[in-house]
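A lone chain, given as structure tokens: the form predicted on its own.
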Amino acid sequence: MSLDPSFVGRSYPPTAPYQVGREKIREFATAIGATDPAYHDPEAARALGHPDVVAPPTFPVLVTMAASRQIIEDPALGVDYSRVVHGDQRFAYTRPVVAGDELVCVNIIEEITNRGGHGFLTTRTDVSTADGEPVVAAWSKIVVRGEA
């Protein structure tokens, strides 16, 4: 089942707040191995001019996966979700996440293509905090592999 391109263009609504913890972002870093002081030590990010720990520059990923769930299950889109291989990801911040944020994405379907008989699907999700300011874009490509 190829997917339609006349999709591109569609946002979804904004996500309810995620609120981004201290904790949540030491275990992020550690299972990624990044030891940089200021992922871990409140003081080492205040030392930086942070207000909190600093999250790793993938960590978005956490929310932004969480949030396409709009995309992938949209009945009308049709993506099975079995076939989806993760094709490509890319970040563009404003600012740094930090600890305490609370932060709303909103999904946007920027390309659909078709081709080999596979459907390749690009979306960016802007995060914001909950008052609106920009933190960071993230786009992500699947591709939905067809019948063999």
Contents of the next structure:
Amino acid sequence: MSLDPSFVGRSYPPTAPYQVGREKIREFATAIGATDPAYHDPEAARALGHPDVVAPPTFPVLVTMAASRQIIEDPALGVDYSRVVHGDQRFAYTRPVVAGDELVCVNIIEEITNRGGHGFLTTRTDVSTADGEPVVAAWSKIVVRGEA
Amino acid sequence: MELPTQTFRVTRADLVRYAGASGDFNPIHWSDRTATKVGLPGVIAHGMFTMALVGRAVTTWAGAPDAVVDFGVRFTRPVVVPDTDEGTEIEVSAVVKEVTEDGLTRLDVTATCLGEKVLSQARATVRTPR
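One more: the block was the form predicted on its own; return the form predicted together with the partner chain.
Entire complex below, previous chain first.
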């Protein structure tokens, strides 16, 4: 399917804050088999200088993927979600996510290309605290597969 | 410099647990019926689950759970996870490309399943271990 390149540069309003819970971080760390004490034990995290348990590096995708529904479900852009494949993912961290963070996402469409009948959409999500402190930026490229 | 290879076993139970923890309930990660209908050989792992395992390898190499400053991958080949007790295995290796003067180490990472690369352009930057 073809995506409209005029959407490049469009940004979306900040999302409602996501409250990062200590048990959610523990559950996520357990699900990926990450046993480092800083992911589970607040004392271990404090020993490393963090206020509470630290999230593993890919944890922010829970927040950014939910936020990117703003774009995927934008009727004007018209992405067919059943044809979406995850192409690339990147995170640039200012600091790790920690329990107690209240995270707000701002989505920006950085690139749209159409090639071989497929659409390629790159979005950047700037994740910051509700107070405006930057935490992590996430880039996600999805492929919207064309009809075979 | 090459870093020691790390191996991660992946079973269907791991995918179900990851689906629950991440909120990604796409049926191609738990239903063979759905996976084969969209042309896959069978149930495949979430790309972000594979990336999470690579993240474990990276933090282990870095020697700290909070040392990653940049981390990116391209998903090139699906990780098929058979419905067996053994499931499958992902092997993760890396080479150190650069150690900068400002205390960062850049890694080029390779992840394979059954001898085939499942990621490309997998790179991580970590704070250099002291």
